[in-house]
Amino acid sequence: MHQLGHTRSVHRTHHFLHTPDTFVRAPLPGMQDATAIIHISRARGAAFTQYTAELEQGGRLGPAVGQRFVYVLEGELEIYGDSFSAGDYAYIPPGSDAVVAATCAARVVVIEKPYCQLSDIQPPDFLAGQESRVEAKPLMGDDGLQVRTLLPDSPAFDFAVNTMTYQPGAALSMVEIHVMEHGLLMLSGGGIYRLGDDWYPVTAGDFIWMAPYCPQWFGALGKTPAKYLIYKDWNRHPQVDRR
């Protein structure tokens, strides 16, 4: 239905809300039978790129630009002969020859960024995991807010990806302001996000980008848990060029 120019999407200096009614799909170089919804990239000033890839059966992602993280939303993928279904994920190191292919129609979160090398530490190897098998831990002692850390807490990794699940009525205990930037995809449920001085209703399918030092806070609303997948740059000195 034509919405006469209305959208919840918002583009601000230090944050960006990207809602499904404004998604534009286009293939990236090397993709086969697939398209990408690019949520954030260097074109917007981010130090990483995040997109949702939609693949037909037999579709493939193109070559990665730097390191790559994939999280399956729907359908099934194959990487190095192993099967990945909803909730499964993989870290693919820079320079890898891994092929990401869909064995049936699939939707996948893809995060890519150049790798920031430390002089005395080697880049990580390929890693695969299942979110359901990662231990959920309460954030700051709040059992209503559970965090699953998908990548190892190791200086070899220069970014982190977590899922955060809020029971209805749960909220962050403080407004956070920090040097890390975020890419956040709402997976289920909804709530209210404060970004800077603005407040936004958000729901499953929405994407949020938060620049470094953007004031941020979230509270879950409704009768079902709210859950999101969140990226942040990590384990590197802020003086280092992250791009």
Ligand code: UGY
Contents of the next structure:
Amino acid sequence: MHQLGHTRSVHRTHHFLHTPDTFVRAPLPGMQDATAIIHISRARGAAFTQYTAELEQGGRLGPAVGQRFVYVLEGELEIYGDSFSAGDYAYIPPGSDAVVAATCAARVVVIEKPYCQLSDIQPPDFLAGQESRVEAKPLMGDDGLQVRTLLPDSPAFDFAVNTMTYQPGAALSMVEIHVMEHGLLMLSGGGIYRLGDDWYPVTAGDFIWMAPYCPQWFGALGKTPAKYLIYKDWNRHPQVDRR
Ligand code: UGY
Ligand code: MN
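Structure of the form predicted in complex with the ligand (previous: the form predicted on its own):
Following is the full complex, with the preceding chain placed first.
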């Protein structure tokens, strides 16, 4: 049903709120029995690509452009013979032969980015993890806001992916303004996101892109925790071209 041209999606120069009512699906090269909702990419000026892949049973992703991070939202994947279900994730290094296939219908967060090599450090190896086994740490001493850092704290990684869980009423303690850009998928709950000079109600299923230096703040609303998965570029000098 059409909404007379209304949507919560908002496209601005320094931020983008992408809500499910505006998602358009199209397969990427090499995908089999799968399709992608491309939330953000170079086409919009980001240094990374983030999409939600929807795979049928037996479906698979095409080859990655650069390194790839996958986080399972729903269903089950197989990579190198190991199975990955909701909350499981994998880091796949550049040039890897890893095949990402669905053993049942699955929805997956996929982040891809060319690897930014440092002269004295090798790229990371393949890594598999389970979010539930990552220790949650309070952000800036606030027990109501817990962060799980999914990738190791190592300069070999040129990006970070974390989950952040806010108890109802919890909020970032400051408006952040920083050089890193973000790709963010709301996993559950909701609240108000400040982006630039605007405040938006956001809920599970929404995607947000924040350009470098986009002022940002979030406060959780409702009776259940709000949780999001957040990407940021990391561990590299900003003078280096990240694309
Ligand atoms: O890691 C971050 O920069 C994070 N605190 N930003 C955010 O939640 N918008
Ligand atoms: Mn931030």
